[in-house]
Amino acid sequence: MLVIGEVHTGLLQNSGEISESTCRQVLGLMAGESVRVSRRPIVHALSPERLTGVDCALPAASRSRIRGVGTVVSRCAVTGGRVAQGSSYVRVVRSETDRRLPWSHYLSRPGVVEVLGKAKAADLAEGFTGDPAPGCLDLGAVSGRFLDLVQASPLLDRRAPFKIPRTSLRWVAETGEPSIRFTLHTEQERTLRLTHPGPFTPAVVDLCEDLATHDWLLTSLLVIVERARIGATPGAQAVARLAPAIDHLMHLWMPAARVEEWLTPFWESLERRPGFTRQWRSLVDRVRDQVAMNTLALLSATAEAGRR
């Protein structure tokens, strides 16, 4: 089994949190298809899936010319009325023939890309999570285009309370002994290698999207804290710069809340190293300490003014 995917995550382009009904409208991109919404423990809306036909080279670490034909599954989600995601993935399988078949064949197998000719799963996995050659299958472009479509909804006022870059997570899932490896490449790019016993299920996609959400939240909070320049600017000014984190981000942290139980050990492994929640709590404590110190300073100044 080899499944590859890419998730783009960013701030929903709206001045405030959108309601559940607005989420349904924003994500209702296909007539006749319903948006799935869960309310516990946090509102999460998921669009209907879209298919994109592809006939192109597949990324390979060996730079071999490997042709793949099939369909990419894409979907978009909004979490907490604040965080938007575009996600795409394909299951890569060996074609039973070395020639291209009619599109009706590929449309009957949604989310499957068939390899024409010989290819090794390890070569494709390394190629996708490494530095894909130009002209190869670009799941990031598909995910980004889908997310752009949602962000362009006329129901959004496009007055985001702060600017923060999107992040991208390229992931590969394979069959084997359970393991997970998360790698930061740049400030916006990450990769994930996951192996687990048994066949592929959509629950693996849920895990990757959940990880991408929380990685973006952590990255965004870190950026906001850095921008506040705590200790280098007056307390009131630093707290004002931290306000977006308090108003829009800090209540969204719920790792593995939508991950199936059999996959939670993978999240637990990431909690040990690199320790997502440990770093999140440290940053949240720092934000709250700054608010508390500024409040005490204001109360002290008010009391001093009253004695004069």
The other form holds:
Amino acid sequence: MLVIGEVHTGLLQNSGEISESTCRQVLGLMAGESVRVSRRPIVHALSPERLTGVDCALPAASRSRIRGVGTVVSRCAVTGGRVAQGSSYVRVVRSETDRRLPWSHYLSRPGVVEVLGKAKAADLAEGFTGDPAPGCLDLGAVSGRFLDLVQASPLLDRRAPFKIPRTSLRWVAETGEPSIRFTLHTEQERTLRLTHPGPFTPAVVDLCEDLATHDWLLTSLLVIVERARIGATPGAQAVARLAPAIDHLMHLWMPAARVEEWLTPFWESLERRPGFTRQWRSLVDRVRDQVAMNTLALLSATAEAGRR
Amino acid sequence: MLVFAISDKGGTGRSVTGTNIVYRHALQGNDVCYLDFDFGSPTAGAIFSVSAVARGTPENGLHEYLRGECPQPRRVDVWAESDREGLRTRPPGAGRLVLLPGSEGGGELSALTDEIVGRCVQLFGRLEEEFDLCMIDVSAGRSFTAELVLAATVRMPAVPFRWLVFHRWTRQHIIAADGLVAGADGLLDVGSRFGHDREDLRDRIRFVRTAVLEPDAAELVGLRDEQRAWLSACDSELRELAGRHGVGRTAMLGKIPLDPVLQWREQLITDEDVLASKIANAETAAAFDELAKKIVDDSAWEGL
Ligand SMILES: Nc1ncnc2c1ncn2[C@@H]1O[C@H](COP(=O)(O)OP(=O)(O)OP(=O)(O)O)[C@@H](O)[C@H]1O
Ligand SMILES: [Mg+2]
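The structure above corresponds to the form predicted on its own; please provide the structure of the form predicted together with its partner chain.
Next comes the full complex, and the chain you just saw is listed first.
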């Protein structure tokens, strides 16, 4: 029918970025299974997947009661030793029967939630990306807890270089004529509607996580630039406030690095509109210009002092 | 940084002072939030002039969150939702100012369970990621709420936290404030029972004197010489008493003068109240401003 997921992204609570080996330890939430790490073009570490059993109402725009039973897949990721994520998703399918089956049935189909009774995909998609009624399947709560697990790791010193909110990306993926729609809601909430050709594969989840990472980077850089109050405060002060972005964020922009070939057109479409990289570049240029101007001012002040 | 606000007695000025401190801290450019953990009477909304949550929120209050009845507690953006004209726009350079109201008609916590402590840890951990300062109004006296936050902070050893103990400048209040910290079943006792290091915890506690009338204050100009001499003698007696009870100058983070506006109404003192309408004293605003700085100034928190 459709796949729904939610990604929560935040700044890893550590003073500096963590090494690949620390990433492995932080994400090794389950003994016995290993963390997957890719190194190029940026270190990306992905925890083993975990299942959460659910038997609850699914969010529907019509507010009709739709019962779903099955398991949610969740995992955590750390990108560039700096950005942490908790991510969950389920494939929603129609059940063969109208009654609940023994758990062994659901456990043999990890990441699948079966709908007991009638349900329309469009109703669920609207409900999930709209304003889900309280008490429904809450993937955000699950993802938030997985992100908490990472952030509470004793290997982190919790002295993050700046305070910044987490963002959440709620996504719905369906099979059909290709299209993508990314929407900003409140300052921290985003939704993504994706229609892809061919059947769902976990590569779609990678795409959503990659988008969430970059949306968080962009959102956070915007916040830091706003806090710097360029033009309203003395240059040196503004530059000092921009420093955390230079030290910790600006090198992390690697759009579509982990996205499978057949899904890259979706990223490209978002690059055209709203234009993630365009906005990122202009912000980065702004930060660099501030630093350059401040350096020039300092240099000329020093030269002036030398002449006197 | 988590800052817990407590007092032994009710009506001490804990909420008014705490809210004014976070307000000043926001004006100083920091992102701040205020958590109304005074579950018995959650009135922080009234002080921020957010009438919709003046006596707590009907839905998704902190009490419900801790009991597991809602996934996340409601957040109120004071800059957007306050009814007070002077608060409704975020001044240039100011940080976020967010209130997490208590539940309307919530009632005190009646027991402490592992689930409640777990939810509290989750809440503090997440807020600490995004706010420079989180002030938690722990209510008055020995309570489950105080135990809850002591238990929660043990579980998050890397998260910085401090305590402010509010008291008035009277004999009874000085003795009571000391008792709340160092007395039987006080913060240090309960804290060490939960696993805090007693000395480390003591170093994280400072006192704040509220509604202080200095013997040389302008309000006292009309007094007779005999009255002034008597007040002066009382004041030095209290200072001596405070010193003996470990509530003296070294353990004091600051004091807030008695203010006519606050005597009549629980509210934030804005610069407009001081400069334009001139109803509040400049000293009061300055005292809040200074406390808002000292709260994060490590030199004010070196070991005693
Ligand atoms: N500096 C001050 N000058 C004059 N009055 C003050 C001052 N600070 C607080 N007050 C007044 O004292 C009263 C009690 O203050 P507040 O409500 O903040 O106390 P509290 O300790 O939070 O009480 P409770 O335990 O009931 O929550 C209020 O009427 C308040 O306006
Ligand atoms: Mg109060």
